[in-house]
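Presented as structure tokens, the chain that follows is alone, the form predicted on its own.
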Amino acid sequence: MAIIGIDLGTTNSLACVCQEGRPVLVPNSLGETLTPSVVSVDENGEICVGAVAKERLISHPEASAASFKRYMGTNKVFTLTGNSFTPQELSSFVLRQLKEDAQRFLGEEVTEAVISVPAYFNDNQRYATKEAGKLAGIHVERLVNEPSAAALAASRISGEDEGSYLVFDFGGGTLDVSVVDYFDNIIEIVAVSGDNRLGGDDFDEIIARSFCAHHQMDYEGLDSQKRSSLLRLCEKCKQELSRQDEAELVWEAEDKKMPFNNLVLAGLGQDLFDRISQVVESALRDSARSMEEIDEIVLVGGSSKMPVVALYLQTLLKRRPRIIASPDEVVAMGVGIYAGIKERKEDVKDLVLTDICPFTLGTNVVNYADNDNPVMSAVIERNSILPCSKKAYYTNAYDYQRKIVVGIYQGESFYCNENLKLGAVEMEIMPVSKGEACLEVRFSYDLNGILEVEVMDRQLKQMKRKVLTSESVRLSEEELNRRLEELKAYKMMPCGGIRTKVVLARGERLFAQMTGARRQQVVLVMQKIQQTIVGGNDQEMRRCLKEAQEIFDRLEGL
């Protein structure tokens, strides 16, 4: 049975395979790569994911969900039409999708994979995406960074057989930065920074916001139809402005247009360019590295084409960035060269992928200023190299203790309270004098992602073990089991005739956007879709779908 590498994106995702030593992406029902990350209930109660799930944003907001990624590891609940979903939930029908795709791609039964998560992701969002694969019926037990997947991919790409990259990772709805070295077939992480909720869909939101500002109209008082109708052409034009240097956006159902180009564009995202620049800087400050000893900047993540960007990357680092493959694809290709590594393909084995800690561990002390304010003190510091394990020494802070309870956090802020809280050990020890106890506090966290804590009195020796999760957003084994099995009940999509559905969700989106004679185009066309469909002729049905595709194509002026 074959492992699979997959990029679970926040806009797209994408699946791929190793075959000879090389990556091939895995294409879905439409024979397309890339799937959109968006998931929605249909009228029979099916689960759609991609492009008509995409289609009914706009068409069904109540009903569809995008961007979920955002969410991963919180306890957010999306409601779509009645049915309660959690961001992990709603991830594991995209896989579930991709893993189908595979499966009908390869011949075979798809039971493993390798996802890649943004190196940013803190322990609880890591956690979650396992969950989604198990809630896919997927196992996962490796998860890859994804500027460690881009690094792979482009040092196999480059056919160098060695250097040093600034990983540029800027998708829909997060931003990595990573220092990678390659050398001698080992991929190595020097330094991981980034930014959870910072992507492409922030500049979608600002070209919505300005043109709301523009038109006098309250962008926080639209209803949900008109916000995914205005944001999804703001994605339509900050896409053609990645294009070229000048656009307009046209809102037909509203009767209101606004010229932008990029030059406007970067007036509007100073904000989001000064947050890109700290993540940027962050990333070289802890690799110790200046910018003369990086070889390459490799742009990834669909974001990572906008002009504007590439063009801020280059005045802030004064160099200019390259595009080693399709920033798009790039990761997905890397974690499928990955899944090759893990099945032991011959061509790719002799490959080492090394990955560090993104976020500081580390346990409370007393704050004697302020006993509600623990102070953090730092076990495993950010960008320490997998697996690792060290250890620290505490004692009691006051006269004839009963017991301390060492707190587990991961972040970087001084005050534990502004960090996340994983979890807890608490030990019993002998009511001895200020300082005279002794813990011994080993904290061990390995490749996959799992931080296991030991806790020993010297003075007692007594030990306890634990494997720390956080009970507020994780599910339990026997909770996991349940919902994968309700989930179940929900029906995917079946793939065929997905064109035809693809094409009447489109159609019903443009109904929703356009008015007068356009809309009444529009109308002409999903009537004769219809007549098509009871006509039972496959061959006028494909004449009938190209034809309904190069009019919709017309009339949102592709």
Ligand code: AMP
Contents of the next structure:
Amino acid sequence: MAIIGIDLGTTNSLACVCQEGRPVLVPNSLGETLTPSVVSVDENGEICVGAVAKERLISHPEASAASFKRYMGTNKVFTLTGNSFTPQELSSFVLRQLKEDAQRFLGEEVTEAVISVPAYFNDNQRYATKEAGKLAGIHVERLVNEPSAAALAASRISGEDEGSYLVFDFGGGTLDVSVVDYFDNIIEIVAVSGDNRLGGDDFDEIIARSFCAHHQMDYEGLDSQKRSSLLRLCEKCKQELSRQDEAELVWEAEDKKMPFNNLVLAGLGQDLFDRISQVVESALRDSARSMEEIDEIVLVGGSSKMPVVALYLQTLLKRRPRIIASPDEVVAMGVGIYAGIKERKEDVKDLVLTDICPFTLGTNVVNYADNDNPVMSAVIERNSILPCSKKAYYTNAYDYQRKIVVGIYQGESFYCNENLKLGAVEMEIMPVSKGEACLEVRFSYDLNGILEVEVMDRQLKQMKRKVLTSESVRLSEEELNRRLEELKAYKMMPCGGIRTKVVLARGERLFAQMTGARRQQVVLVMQKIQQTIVGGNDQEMRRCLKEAQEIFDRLEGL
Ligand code: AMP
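Structure of the form predicted in complex with the named molecule, please, following the form predicted on its own?
Whole complex next, starting from this chain.
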């Protein structure tokens, strides 16, 4: 059975398989490689994922959800017309769709996958991603950091196996910058830095805010339908600015417009650029490399297509970055190659991909000045190469102490309370004078980001072991199985007639967005499609859909 690689993106998701040592992207039922990471529940209670759901995000916002990857590993609940879903459940629908597409493409069953996650995903977020896989009926062979995958693909595509790369992966909702070495068939992530709340969506928002300010409108006061309508237009305008220097943002429904150009966008984005530079500098600092030691800067991710971003990086790093063909497919290609490694496909079997631990993992030591505010003691430093096992020794803080609680924390803050608590191990210890106890603490972090903690009292020769799960956001095995059964009851929208469904969903969106004569034109087109569905043959249907798309394109000014 095949193992597939999946790039589960904030904005778009892709599946990739490895054939004859090369990554091959899996087309969805529309023949496209990018499937929007959007989920919607339709009138029949069926789940649609991708292009149809993206249209419905505007026409039926109460039934649709997007960007849920940003909330992975949190307790946020999305309610889609009365149906409640966690972010991992919504992600599981996207995974189910990709799995079905891959099965159709390969003509065989797919049960295993390698999924990419942002380097900065913490333990909860990684766990949630695995849970999403499970809910989709996929065994997640391994999680791979997105920059690792990008570096793997970038080096393969460029054909320049040897060298040090700075991979700048700028997506819809996350930025990951990594320094990657590729020597002697070993790809080693030297350092990663990131911001999982910074992406192309933020540029859409600054354009929207500027548009609203220009027209004396209150951006915050827009209802959700209007806001998503405007953001979509802003995204379109932003993307136009990647192809040409000037673009006009026209909001038909409100009868308002405003010209934009790249110079204006560069000015509006100053705060975002500052945040970008912090991430780049942090990656370089952690890697202890200077810019001169980097052979190549590689741009990946959809937002890397923005000329203002490339230009800013050129100024910051004093070097022209290189845009790999189709930057939004690079991560998927990397996981596809990695899936090949997993399957032990001949052509890639010699390749070794190392990963690193993106966060510091440590424990608490006493803060004599404030007992409730313990200090973080690092056991595994961030950017350690995985798998990694480190020992540290601790002692008792008070005379005749009988118990020690070894807290397990993840993060870079000095105080434990400001880091993420993953769990704790409680140990009875030999009651001895302060400083005489000897506790050996071992942290072992594997390639899947699973942490095992062992604590041993060297005097009592007693040992406790814990494999980490964080209670608050994790489901028990029974709950997971129960939810798995419940989710199975949600039927995925069949892919038959998908083109018709996309055009109909687009018509519904345009109807919601437009008014007056334009709206009337949408109605006429929709009626024509409906009549053809009832009475037309295949050929008439194809012609009708083509005409409808042309009219819709004209109405949208595309
Ligand atoms: P990703 O998460 O890598 O799929 O990237 C998605 C982000 O890339 C979204 O914010 C898109 O608006 C943005 N994007 C995609 N294509 C372009 C383009 N041609 N120009 C500017 N931004 C783009």
